[in-house]
Structures are given as structure tokens and as C-alpha cells.
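The form predicted alone is given below as one chain in C-alpha cells.
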Amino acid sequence: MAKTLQWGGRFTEEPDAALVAFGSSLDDDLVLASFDVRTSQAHVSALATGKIIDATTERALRKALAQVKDEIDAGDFAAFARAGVEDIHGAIDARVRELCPNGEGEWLHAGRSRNDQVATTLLLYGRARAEEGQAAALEVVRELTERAKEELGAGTLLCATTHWQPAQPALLAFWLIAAAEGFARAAKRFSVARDATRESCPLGSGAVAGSTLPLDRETPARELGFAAPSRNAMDAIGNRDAILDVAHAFVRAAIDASRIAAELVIWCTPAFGYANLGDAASTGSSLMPQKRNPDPFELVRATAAELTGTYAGALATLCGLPLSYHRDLQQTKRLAIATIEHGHATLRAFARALAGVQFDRDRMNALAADGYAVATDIADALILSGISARRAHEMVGRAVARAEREHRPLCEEDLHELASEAGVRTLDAPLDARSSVNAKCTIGSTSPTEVRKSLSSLAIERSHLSSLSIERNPGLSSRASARKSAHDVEGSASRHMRE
């Protein structure tokens, strides 16, 4: 049998190489390599703690983990690493058992299924990925709302619509917080899937059992950064949930991001002329000289649909399937990792292009009546004044329907009308889109004293998740290695989703 597999003595036949290959994943989980290192250096600990390897045989397998933690850091693990071997978990093996001169790398999978080693390693990939989706939320996050100081101190007016038609008069910054609002709970979503990931420790569980090896496993958790070892092993080695909450978390924030890049997308367009998207972020046309189009937007948008599907495919592979390891939690795997990575790609790229939007206060301002906007603050006006709703949206409908046939905004002669109608001296109601907004005095409206209390309030709940991010993670001194070494090999896994 070949030596680069994790098996073979039952057998008297040769594996058929090209199943072999059909059953590789070694192209999707490439990324996962660094944290299986990690893995494997806490299951040493494991062996050693329970007496299962003397010293010599501990510091050979340590020596053999940190040189392929560093082939992997330079980038050099990859090609060794498609020589014949099934997945990423059995290169690594077979790269620990090629650097023990003494036979000592044979010990490494004592104890230990890929079953187990797995689960764990997904585990550790999910939590960096996690706190990496957290920051990039936060990130967006401060990008909207220090645009949105900006735009308050200018007092730049849009005027926003429902169903694409003017609906009423706000801030720039009104708008800009609700678009911050959503990745502000996208970084709450990250921050408890990736709490989900450090509960419970499945390393040690082995195939499906656990074993009669005297395996320490409170070691290799505390080591790992888990709360405890897994309670059951049968469970362990099959629970792929919160793998798939960060996932998901990733899924949900991207649609987050295809929303706000869609209306852009339209604000771009000439017929609006609200925004336009710098030279950096755009791109032109082959035929047509005088096109910027806001492509990366656009990408946005459409790859929240295919991340949707994606992981609904990844849902859809746990769908009736027993209790334990079953080959198609490999195809849980491949889908869960490229929604991580193509979900956290995505979300860098619509940072930078936020970043490049300039809006055109001007015509904002100009705008932002149009379309009767004021009507809804008029019928207000008049159910203060002791007129019913029913009665006070028909009174200014008809006004808004008067001015539409004369082609003029309302006007103070509605508002005189008006009163006389409702049978009251006065109607007193904002006509001017400013009006309008200073006019607001609910919590959470668009007035400027509520967007300044809004943009206060996420400013501290901003704070007070990164910091969050740092309290629960004191203990994983590798973070930064590991994040470098998975951006390192970022770069395959990036390539093979793209082809």
C-alpha cells in the first residue's frame, strides 16, 4: 500500500488511483492546514501525559510538527502535500513519519482516528475564521458610521424610499446607520459561533468510542483553547454545527453587504446621481469609452446567492444521515470551508469598495422633497389637530393628487386649504425636506438629535465587542501564526474556487 495512506494492512490490492483522487479533498482543505498542526501537537501532549510515548519519541514528533508548521509558513508544504494523499490531515502524517528517522512519526496516529482529528481541526479553522468575519463586521462598521459623522456635520439630506418610491425626507446619516445596524449584529453572530466552537474538545474521542489508550484529554483541551473535552464520542466525531454557524454567520453578513451594494449599485447610475464609486473600485468598459461600472457591488450581490446555496448544500449533506462518521461529512466540510472563505473574501472586497464611495450631497439635498415626501408629516400635522388618521391620509392625498395635476410641490395654500377643510384657524406642518427631519421626535427617527444618540450608542457597542474579542481569547498565543499560516495557504484554496 502506498505510504502516503493512513491505512492499508487488510488490504491485498492497490487502492485504483483514480478513486483514490475522486476521494481526495486535499484541494479544499488545504486551508485547514496550520490548525491541523496545532491538533496534532496538543495530541502529542496527549500521548505524553498518559504515558502512551516516552520523551525521545515526544521530541522527535514536536521536531517533525514544527518543521511542517514551517514548510507551511513559507508556502512550501502544498506540492509535498499532493504526492498521493487523500486529504491535508493524512500529508501531514505522512510528512511527520518522513522526518522521524527513528520510526517515531508512526506513533503519531496512536489513539487517534482521522474521525477525531478532523472535528477538532475544523473546530480551531471556524474560531480564527470567526474572529477574523468579527473584525471585518466591525470594520465595516466603523467605515459607516465615520461617514456618517461626516455626513451629519454636512446635514446631507436623502430622501428614502420604500418600494423604490420617495417615501420620506432623512439624513445621509440616517441611512448610513441602518446600513451599519446589520453588521453590527453580524459581528454579535460571529462572536457566538465562535464561542460554539470552543465548548467542547472532540480530539480523543477517536473513531467513534474513544479508546482503551490511557489518552489525557483535559491536556490537549486546555492546549486548544476548549472549554472541555467532548462528553460523547459518538457525537463528536459526526457534530459539524458549529462549523456551520460561522458559516452561516458568514452567509448572513454577505447578505448584508449585497443589500447595501445593490442600492449603491442604483445610486451610481447617472439617473440617480447620488453616489459615484472612485476610479480604484470601478471598472470600465472593452466597447463602450465612457463607462464606470460598479462591478465590485455587483459581484457582492451576486455572491450572497451563491454563498446561500452553498450553504444550503452544506446543510442539505447532513440531511437523514445516521449518528457518527459518515464519508459525506468530507462533502460538509468542502462546502462549509468555501462559504468561510469566499463569505470572508467577500466581505474584505465590500469594505474596500465602500470605502471609495463619494456621495453627491448637492443633489441629494435638491432630491430630497421629491415625490411629495413632506405628505405623510402634513397628515400628521392634521391628526394632531384632532383629525382621525383614516380621515387625515385621504385629506392630503387628495392635496398630493391636486399638486401632482399642476405640477408643483404643496405649498402653503394646501396646508390653508387644508385647515379650512379639518375646520381649524392654522396647519401648522413642515413643506422643505429639512423641516421635515428636524420636525421627527421618536426614538430611533432621523432626527439629528437621534442619529447623534445612534451613532453614539454603536460607537460603544463596537467597542465593546472588540474588546470581547480579546477578553475571550487570552490564551491563544499562536492566533497570529496560525492566521498567518492559513492566509498563506488562503491563496490555493482561493485559486481552486475560482476555477
Ligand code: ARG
Given for the second form:
Amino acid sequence: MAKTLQWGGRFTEEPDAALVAFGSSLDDDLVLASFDVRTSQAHVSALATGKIIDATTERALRKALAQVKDEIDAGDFAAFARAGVEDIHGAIDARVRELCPNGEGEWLHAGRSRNDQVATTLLLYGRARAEEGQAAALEVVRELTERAKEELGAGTLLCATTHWQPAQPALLAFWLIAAAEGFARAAKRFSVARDATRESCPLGSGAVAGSTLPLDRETPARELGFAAPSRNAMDAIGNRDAILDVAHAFVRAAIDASRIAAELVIWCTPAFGYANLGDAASTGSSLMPQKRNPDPFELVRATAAELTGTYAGALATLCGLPLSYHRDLQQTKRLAIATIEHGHATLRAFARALAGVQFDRDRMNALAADGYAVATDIADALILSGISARRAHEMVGRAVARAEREHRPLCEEDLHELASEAGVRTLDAPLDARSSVNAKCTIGSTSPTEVRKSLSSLAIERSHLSSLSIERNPGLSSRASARKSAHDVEGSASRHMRE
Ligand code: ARG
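Could I see the form predicted in complex with the named molecule next, after the form predicted alone?
The complete assembly is shown below, putting the previous chain first.
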């Protein structure tokens, strides 16, 4: 029977190579390799503390696993994990058997099934990616808030739209913060998803009902940074909730990115002329020499749509799936990994492209009050002078229609007429975009004071979220987490100094 497979004793015929190839998930789960090694190392602890293996076997297994880890880090393992192996989990087991001189490798799988191995490995992988997703989301928040600070300083205006039609004057900084808010929520979603991957450790659940071997379940759970061993083996091996939570966080963040990307694609058109995507992020045309295309943003837009489909596919594999392990879960794994990997790449690409956007302040300022965008403020002024909301709306609507017929903006003359119609001496209402913005007085509005406030509260939230990712990550090796903490602290300290 093929040596690479982990079963075969009960069969007399060789497996059909085409069906083995059809059933292999190796191309999709190679990305799990280093996480699987950690799962295997923790299982060695379970075997050793449970006195199922002796010290010599433990040493040999640990040495072989360390070598596999080196091969993975050096990029050599993919060559070993070749056709005939069902998945990365089997590939690592096969390599350990090959590396152990006296058959110690035959002990690695004692009491373990790929069912608890896959479930545990997926959680470790999901936890690491959730961490990276959170960092990527926070990087977008950082970029957007830095830009908001610059544009607030420059006082850049923007005609805020609804339905893409001119609505009300706003600050460009206000728009940038609106964009950042979504990514702050995304960062929180990553943090919650990461916590879900730490709750309970499936390792030691075996195939479905636990083991008659005295496996230590506490030590591996602790070693791998889980809060506790899982409570129910049947649930533990078939549960994919946490990895789907991580995938969901990536899809949602990609959707957030796609909305901003779609708007920037329009802003970069000459007709709008609000923004220009720098050379490094733009692409040209093979035929039209003048072209400057915002491809990264278009790809972000399309990838978010693709990921939504992939994620829906992952959910669909679970519909009607009975409890316990079924091979269908291999497809859930494949689709969840695809969602996470592409989601991660999308977020990072989005952050890079975003950094290349330059705004045309003059153009934005010039158009900020276009399309009678101050009309609402004029209606508000009428309301403050005692006119009912309905009537004020009607009166200003008529003034707009008049101005539109005469191809001119609303002017002082219109305010005089509205005042006399309302029976008041004067109407104190803004006619230009800057006065409109400055006159806003509600919490969360586009007034410079409110924008400044929301910027500083967002900065506090961002540093809180970055600190969460350090504190709550006992799953990282202590060296890696020390490195990471130092990096984050340095980063947030220098950010604080700039703020
Ligand atoms: N390739 C499978 C997966 O990735 C491994 C689990 C196989 N378990 C089994 N009982 N056939 O999900």
C-alpha cells in the first residue's frame, strides 16, 4: 500500500491514483504547514505527559518536527509534499516517519486522528491570520486618519453626495474619517474572531469520541494558547465556526475596502478630477498612450465580490451537514482558506494603493457647493425663524427651481426674498460651502470642531485596538510576541508623538 497514505491495512487493492488526486487538498492546505507542525508538537506533549511514549521517542519526534519546521521555513517542504499524499496533515506525518531513524515516527499519530488535527491546525492558522487582518485594518485606519489630519489642516472641502447627487458641503477630512470608521470596526471584528479561535482546543478529541489512551489534554491546550480543552469531541472535530468567523472578518473588511475603492475610481476620472492615483499604483494601456488606470482599486472591488461568493460557498458546504466529520469539511477548509488568503492580500493591496492617492484640493473646494448643496442650511435657517419644516422645504425648493432656470447659484437676493416671504427681517444662512460646514453644530457633523474631536477619539480607539492584539495573544511564541510587542509599542509611541 502507498507509503505516503496513512491507512491501507484493511485493503488488498491499491487505491485509484486518479481518485487520490481528486481527494487531495494539498494545493490548498500547504499554507497550514507550519501550524500543523505546532499541532503535532503539542500532540507529542500529550503523548509524553500521558506516558504513552518514552523519552527517547519524544526526543526523536521533536527533532524530526523541528527539521520539518526548518524545511517549511526554507520553502523546501512543498517539494516533499508530493502527489499521493492526501493533505498537508498526512504529508507532515509521512515526513516525520521518514526522518525518525528507529521507527519513532510511527508513534506520532497515537490517539490522534486527522479530524482533531485539522480542527486544531485550522484554529491556529485562523488565529494568526485574524491577527494579521487586524493589523492590516489598523494600518488602513492609520493611513486614513493621517490623511484626514492633513486635509483638516488644509481645510479641503468636498461636496458630500447621496445617490451620487450633490447633497451638502462637507470637509474632505470628514469623508476620510467616515472611511476609517469602517476599518476600525473591521479591526474589532478581527479581534473578536481571533478570540473565538482561542476558546477551546480540539486536540485529543481523536476521530469523534475521544480516546482510551491517557492523552493529556490540558498541556497541549495551554501550549497552543487555548483557554481550555474542548468539551465535546464530536462537536470539536466538526465545528468550523471560528475559522468562518475569521473568514467573515476578511470578507467584511474587503467589502469595506471595495466601497472606498469604487468611490476613488470615480474620483480619479477626469470628469470628477478630485483625485489622482500616483504612478506607482496606476497602470497604463498597451494601446492608448495617454492612459492612467486605477487598476488596484478595480481589483479590490472585484475581489470583494469574489470573496463574498467564496465565503458563501464555504457556508454552503455546511448546510445540512450532520454532526461529526465528513469529507465535505475538506471543501469548507479550502474555501475558508481561499477567502482568508485573498482577503488578506486585498487588504494589503488596498492600503498600498490608498497611500498613492493625491487629492486635487482646488478642484474639490471649487465644486463643494455645486448643485445647490447649501439648500438644506437655508431651509434650516427658515425653521429657526419659526417656519415649519414642510413649508421651509417647499419655499427653498421653489428658490432652487428659480435659480436653476436662471442658470445661477443661490444668492443674497434669494435670501432676501425668502426672508420677506417668511415675514422676518433677515435670514442668516450660509451661501458658500465653507460657511455651511462651519455652521454645522451637531455631534458627529462635518464642522471642523466635530471632525477634530472624532479624529482624536478614533486615534484613542486605534491605539486601544493595537494594544488588544498584543495582550490577548498568548498563542504566539514568547519570542515572536516579544518582537511583536516591541514593534507595536514603538509604532504607537511614534504615532503618539506625531499626534
Ligand atoms: N483531508 C482531510 C481534510 O483536510 C483530512 C481529514 C480526513 N479524515 C478522514 N476521516 N478521512 O479535511
